[in-house]
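Take a look at this single chain in structure tokens; it is the form predicted on its own.
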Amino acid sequence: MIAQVLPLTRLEWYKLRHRRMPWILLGFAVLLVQIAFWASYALFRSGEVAVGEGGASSTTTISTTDQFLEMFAFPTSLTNGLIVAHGFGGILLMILAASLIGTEYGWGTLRTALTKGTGRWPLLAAKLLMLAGLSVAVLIVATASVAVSSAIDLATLDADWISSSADWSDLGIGFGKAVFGMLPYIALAVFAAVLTSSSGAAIGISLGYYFVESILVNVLAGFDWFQRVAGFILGRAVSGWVQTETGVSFQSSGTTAGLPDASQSFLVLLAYVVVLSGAAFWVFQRREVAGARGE
């Protein structure tokens, strides 16, 4: 099996390179992580404000000032793009893993593939490979241009480079949270891709999902039996994993009560990766793949 599946891999990733909507996707991301930051920067320079006493003149900061020069100092302004890169990297790899296997039902390349002898299961083992790959680097291109951006900022600024509570540690731990959190929305496209063999409905059903769940959540917030089941609904136990609120925040330090453990989380995400991965190769080994249909 891994003697197939890794040949797939690298033909898929040479036909990923040249395709546009990955490369789109890839700058989406970091625009969407360079605005999250610009954005705290903007915050931190508007709390800057300028008191006299004596008719003397001297400029003072309110006091969020530290805590904000913290999340400009090397690693937490890295974790911190980790947490932002996650948030809008699950949508952006969503629509990419919908649009590339509904695509090629559409254009008729996966059934010309079956008849070459590729068997479907390493086929599809090879795109989710692949697309978890990708997730790595979306990850790690995006954080790059943290680590640019934030050092254009510390050499602007009248601070230290590594911050007082520097643990390099959480830096390499929130890397893999980000990854795996990432998996079960790449799990979710791809059936909804092979379920439907549209890339158009596969996007609207997983971003549907994303946002219903997100709008749901918050209705039944309220509710104690909500309460309790609440740490299976998908969204929730990403949060969990990651221990952040879902939100456009350049901070990591916002409020993660009422969210299950990293543990529960941690169960939770993989049973959705199993099931939803499962399912697809149910689906996909079972119905017929039809020729290009124009799509």
Second form
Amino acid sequence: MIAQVLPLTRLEWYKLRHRRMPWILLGFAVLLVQIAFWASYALFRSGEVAVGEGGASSTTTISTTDQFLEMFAFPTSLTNGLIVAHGFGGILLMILAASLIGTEYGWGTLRTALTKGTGRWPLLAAKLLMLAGLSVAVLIVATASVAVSSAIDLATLDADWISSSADWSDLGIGFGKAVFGMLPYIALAVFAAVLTSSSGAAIGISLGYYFVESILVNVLAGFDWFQRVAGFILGRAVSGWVQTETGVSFQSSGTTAGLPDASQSFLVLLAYVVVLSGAAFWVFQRREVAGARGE
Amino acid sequence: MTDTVIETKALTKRYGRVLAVDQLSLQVPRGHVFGLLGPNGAGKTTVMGMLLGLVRPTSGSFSLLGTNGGGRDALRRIGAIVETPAFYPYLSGRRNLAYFQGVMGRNDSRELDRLLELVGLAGRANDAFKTYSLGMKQRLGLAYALLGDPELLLLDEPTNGMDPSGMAEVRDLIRDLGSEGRTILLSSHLLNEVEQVCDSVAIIAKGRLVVQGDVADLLRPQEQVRLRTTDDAKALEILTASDEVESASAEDDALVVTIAHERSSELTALLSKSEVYVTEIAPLQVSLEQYFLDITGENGERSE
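Let's compare: the form predicted on its own is above, so bring in the form predicted in complex with the partner chain.
Let us now look at the entire complex, which starts with that chain.
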């Protein structure tokens, strides 16, 4: 089965790289990361900088030059870039995943592919595998763009390039966590696309869930009963999973107080990935495939 | 090796209260160009969809190339276009074909060149699919169906949207493909298309099989000409008595004669011997609906 999925994954990339959408989304991801980076630089130049220590709701002012320069030195700058890229990248990958699957229904190309004897299971697996690969690529490109900006900053500031508290292993762990933290959102978008057979509806459902959940988490945070179930909510589990040892969360939405620990978060996220992907496979396998709808 | 390439047994598809295909039993012999003829909404595309695994039958069974229920191995030996061919709009015709060739586990650029040339798209092969006319899309669909040199072709209304010259080219191509020994299942709502291209035909209406057999037996006797003469009464007498003519009748102010179109010139010779001269002669276009009325009774069974 794997022998069939890997060539199909390569073919999915063949199709995707000729589309404009993924390149636009990638450019958008890099742009957002750069805006976040240079905004920090501008704040430093103005004499004050705020970072998301303990989450967006409780910011701490870093007033010393050394502390600030530490943020721009390697690998801290890359970890910070990863934090920003993960937040935006998840949203952009949901849009891409929903479009990738939904347009196959809308254009009627799913029917064309299936009539050549392509199994449904390998076809969907190839799409998921490619999306997982893209999540890695988005993080690499966005983080690499931060590395370039960081190098420019450090050169102009005549500062040390390596942070005194540098821990490169944190960067690797953070990267792995960021990739895994994106997978439930990809699975959500894929499931929505398979369920609705429409890219527009799938994008709406995925983004709607993402933002409505963020709002509800803040609204319901004061209720005791909510605290008991909060750890099982997707956004909270992602926050719990990607938070660093210093308490800085990759997720900017919601309060970081009472986040589930990494182990529980990992299991919750794994459950989301398995259930949403499994449901997507089940629906994809069983549903009859109609012709193009001109979407 | 089985002589029946497609066999359906009581194949049925129901969408809620709508019975799209009703107890359809068909046999498509190897090497035949087989027509599935019926008006729009007769269930032709649903039958194709079930054979290709896109639509799940409600009941009944079918075998494709000797494999019960089709399956991926059988599909790899089949080329098919169902409804309007659907391809990636942003990819060129050539890249679309290359993608689907890759899906089949193959990579042969010479085959792409050959197929694009065959369907007359070589000059536009590098243009995006979204810029193609409907006729060009149909041609690309044919090239796609021929990828991998399949032994069975399922073609659903392959000339839909084409101009007359394009239709003629595609029909010639289908005939050529059939003459190579390939089995072709061609669905169409055009009586003359099936008549020109197919060896055998199954006529379906409202999802039910009305009749199945050789085209020569089922369709060609329906060919009729309408003619006016210098003496219609005498002409009718002569034609009715002739062994060459299957039937003749007076309708309105003309005569309607059942005879193969290519033999209609014999009528003028026959009548002129008795000094009756044809003043007007034209093939009578029998609509599919009229034809169905002719061969079916109220209960959908063939009238004998």
